[in-house]
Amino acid sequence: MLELKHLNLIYENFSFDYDAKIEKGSLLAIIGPSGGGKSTLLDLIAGFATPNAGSIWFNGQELTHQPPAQRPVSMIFQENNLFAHLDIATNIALGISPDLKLSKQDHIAISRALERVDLAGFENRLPQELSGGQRQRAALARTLVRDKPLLLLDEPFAALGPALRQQMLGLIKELHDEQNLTTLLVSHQPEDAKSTATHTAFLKDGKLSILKPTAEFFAIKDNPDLKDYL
C-alpha cells in the first residue's frame, strides 16, 4: 500500500496536501485542472520535492526522507528523460547501473526489455532517430529493466495521438498486470482512466478531493468541481 500522510509542500505561497491510501496492485490515474498539483504529488513520492509536513509510506517502508535513486520508483515524464547523446540500450543500461557495469545477465534483461516494447534492433539509435511514440517505449524499457514496484506516470503520451496513446496505455496496463506494480498516472484525458485505470482521483487545488474505483468515481454526479471539469 501506498499512504500519504498529511503530507504537505508549500510553494510560493500556496499549500499542497494530500492524504490517501492506495492499495498495492492499484493502477491510478489522477485528473484534475492544470497547475492543481498533480506532478507535484508525484515529484514528492519520487523524492524530487521535499516535504514540509508529513509522510510517505510504500508496504510498510517510509520514504519520506530517502534519496530518489533509494526510493522503489520507476518515473516516466512526458518527454521521456532520454540521454540525446547516448544509444537507446545505453539508455536504458542506466536503468540498472549508473555507472554501466554490466554483466551478461544485464544485457539479457536489455534485450528482452527491447524486445517487450517492440524495439528489438533498435539498440544503437540514438533519441533523435526514433519517433516520438518508439521514444516512450524506450523509456518504458528502462522501467522493466529497474524492477521496481512503483511506478510514477506524469502525463507521459500527452503529445502522441489518439490512437498511439491508447496503445501505449495499453502497453502500461500489461507491463503493470505482469509485474503486479502499484501505478500512479497523471493525465488530462479522463478517458485514459475510463480505459486502463483501476482507480481515479481527482485533485484540484492542491488537495485530492476524491479517490475512488474508476466505475464509482465515473458516476459521481453531485460534485460541482468534477462536473466542471469533466
The other form holds:
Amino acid sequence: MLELKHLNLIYENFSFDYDAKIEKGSLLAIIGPSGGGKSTLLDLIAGFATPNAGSIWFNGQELTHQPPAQRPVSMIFQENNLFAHLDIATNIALGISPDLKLSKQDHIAISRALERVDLAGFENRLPQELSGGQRQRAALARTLVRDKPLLLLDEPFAALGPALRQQMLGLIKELHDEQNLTTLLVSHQPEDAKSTATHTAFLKDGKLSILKPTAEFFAIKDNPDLKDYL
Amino acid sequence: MLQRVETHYKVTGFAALFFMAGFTLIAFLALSLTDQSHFDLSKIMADAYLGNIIVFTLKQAALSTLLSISLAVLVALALARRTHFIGRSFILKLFALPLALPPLVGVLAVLGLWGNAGWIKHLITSLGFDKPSYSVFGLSGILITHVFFNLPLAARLILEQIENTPSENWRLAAQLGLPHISVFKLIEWPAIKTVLPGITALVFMLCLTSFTIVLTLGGGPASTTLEVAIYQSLRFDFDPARAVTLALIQLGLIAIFLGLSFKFTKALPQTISLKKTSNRPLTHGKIYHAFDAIILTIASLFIILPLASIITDGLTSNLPRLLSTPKVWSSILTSLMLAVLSACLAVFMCWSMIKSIKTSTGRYAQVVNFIANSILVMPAIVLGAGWFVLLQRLGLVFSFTPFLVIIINAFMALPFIFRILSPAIAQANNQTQKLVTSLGITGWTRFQRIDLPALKRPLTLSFAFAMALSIGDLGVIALFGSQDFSTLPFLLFQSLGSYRTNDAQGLAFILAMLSLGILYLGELYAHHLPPTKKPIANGVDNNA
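The form predicted together with its partner chain, contrasted with the form predicted on its own above:
The complete assembly is shown below, putting the previous chain first.
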C-alpha cells in the first residue's frame, strides 16, 4: 500500500495537495491537464521534492524524509533517462552498482535484462545510436536490475508514435505483473488508462480529486472538470 | 522587389566589410613598407632582450590562464553543487561585474587591495607585523589582475555548461545514489570537458593580447610583453622599424595559437544565460558543504574586495577638486563623444554585415563571419602602430587621432556585439521573413516598421556595450594621446605614471561609474522596451 497522508507542497505560490491510498500491486494511471501537478506528485514520491507538510508511506515504512537513493523507487522520465556518453550496458550497470564495481553475475544480469526488453546485444551501443523507443526500453531494463517495488513513469511515451506506445504499454503491463510492482503512470492520453491501468486518478489544479478502479472511473458522468478534460 | 532590399543590405554590408579590410590592410602595408634596412632575421634571433619579451609574453599568458581556469573549475563546481544557497544569485551578479569594468579600473582595484598602500599591507602593519616586502608590480600583479578579470568569466561559462545537463540526469544520479566521484566523472567532468578547450583558448588569447594591465603593472623591462614593447618602441624610442618587427612577431604568435586552437576547440555558446536557481537536488554531504563554502568565500572576497577599494579609495580621494578641474571635464567629454561615435559606427557596421549575411549564403557569409569574429586577433596596438607610422610620415598624426580612436575602438567592439546581434537578427528574420516577403514590405518601411522594433533591445544593449568598451579603453589613445587630446583613461594613466595615486583613485572611481552607468542605462532602457513578441502558439500546449 502506498499512502499519501495530507501531503502538501507549496511551490511558487501554488499549493499542491495529495491525500490517497494506492493499493499494493495496482497499476495507477494519472491523467489531467498540464500544470495540474501530475509530475509534482511523482517528484514527491521519488524524493526530488520535499513536502511542506504530510507524509508518504509505502508498505508501512515512512519515506517522507529518506534521500532519493534509499527509497524503494525507480523512475522513468519522458527523456534523458540514459547518460548520453555511456554505453547501454554501463547505463544499466549503474542501477546495480553506482560505483560500477561489477561481478560476473552482474554482467549476466545486465544481458538478461536487455533480453527481456528485446534489446539483446545492445550492450556496447551509445544511447544516441538507439531510437526513442529503444532508449525507453533500455531505461526499463535498468529498473529490472534495480528491482524496486515501486515504479514511477512520467509520460514515458510522450515522444513516441501510436503503434510504439501500444507496444511499450504492453511491455510495462507485463513487467508490472511479473515483478509484482506498484506502478504509477502519468499520461495525457486517457486511452492509456483505459487499455492498461487497474486504477485511474484525475489531477487538476494541484488536487487529486478522483481515484477509482478504471472501469468505475470512466463511468463517472457527473464531474464537470473531468468531463471538460475528457 | 525583394531583390532590391537584398541589394541594399548587400551594398551596406559590403561597404562595412570593405572599410574594415581596407583600414586593416593599410595599417599592415604601412608597417611592412617601413624602412626595413636594418631588418635582419639573424639579428632578431640573437636579440636577447627580444627573446625575453617573447618568453615573458607567453609565460604570463600561460600562467594567467592556468590560474584562472583551474580556480574557475573549482568555483563553478561549488556553485553547481550549491543550488539552494542564498548568496548564489549575488555571486553570479558579482561575477558579471569585472567584465563590465575597464581594464584600468581593474588595475586600480587590484592596487587598492594588494598594492603598497593597499588594504592587505595596511592590515598586516596595523596588526603589528613588519610591512611585507612583496611588490604587486611585475608578474604577480599581472597575474592577479588577469585572474580578477578572467576567473569570473570562465566560472560563469563553465557553470552554464554544467547546468545545461538535463535535469533528469541529476535526478537519476540521486535515485541511483551515485557517489560524488561518480557524479563528477559521469556528469560534471563530461560537461566541463566540452567547453574547457574553448574557454582556455579565449582566456589565453585575452591574456596574450592584454595591453593596459601589463603596461601599468609591468613595472620594467623584465616584465614587458610584445604589445607593450610595440607601444614603447613607438612612443619612447621612436623606432618604427622595431615596432614593425614586434608587431609581426605578435601576429605570428597569434596566428600559431589560433591555428592550434581552431584545431582543438569547438565554438563557445553565444550568450551566457544563467538561471538563478537550478533544479538539481541537493545530495552532497557536510565535507563538501564546508569545502564549497571556503571556495566560494575566497573567490567572492578576491573579486569584491578590490571592487570595494575602488569605491572607498575613490570617495576618500579629492573628488570635488577633481570635478572642478576643467582638464577632467574636457577629458570626460572627449571620452563620451568618442564613445558615442565609436558605438554608432560599431553597431551600424555590425548590423549591415549581419543583414548582408542573412540575405546571402555560402562563401560570402562565411567570410563576413570570419572577419567579424577574428578582428579581435588584430591587436588594437598593431592597427594603431600601422596608422601611426603612416600618418607620421605624412605629418598628420594629431589631426587624425580622434578618427583613429573612434574607428579602432569600434573594431574592437565588433566581435562582442556580433555575438549579441547575430542571434537576435536571425531570430527576428525567422519570424518575419516569409510574411514580409509575401506582403512585399521593403526598404525604409521594412526597416522602420519591422526590423527596428524587433531589434531595439539587442541594438540598445550592443550600443551600450560598445560605448562602455570604448570609454574605458586605453589602447590606441596611449599611442596618440597628448596634452591637447586626452580621454579619461589617458588622464588616469598619466596620473598613475606620475605617482599622483590619489588623483588616479578618484579618476578610476569616475571611470567605473561612467562605464557601469552606461551599461546600466542600456539595460534599463532595453528592459523598458516591450519584449520582442513571441509567435502565438497554435491552440493549447498540452505537452508539458
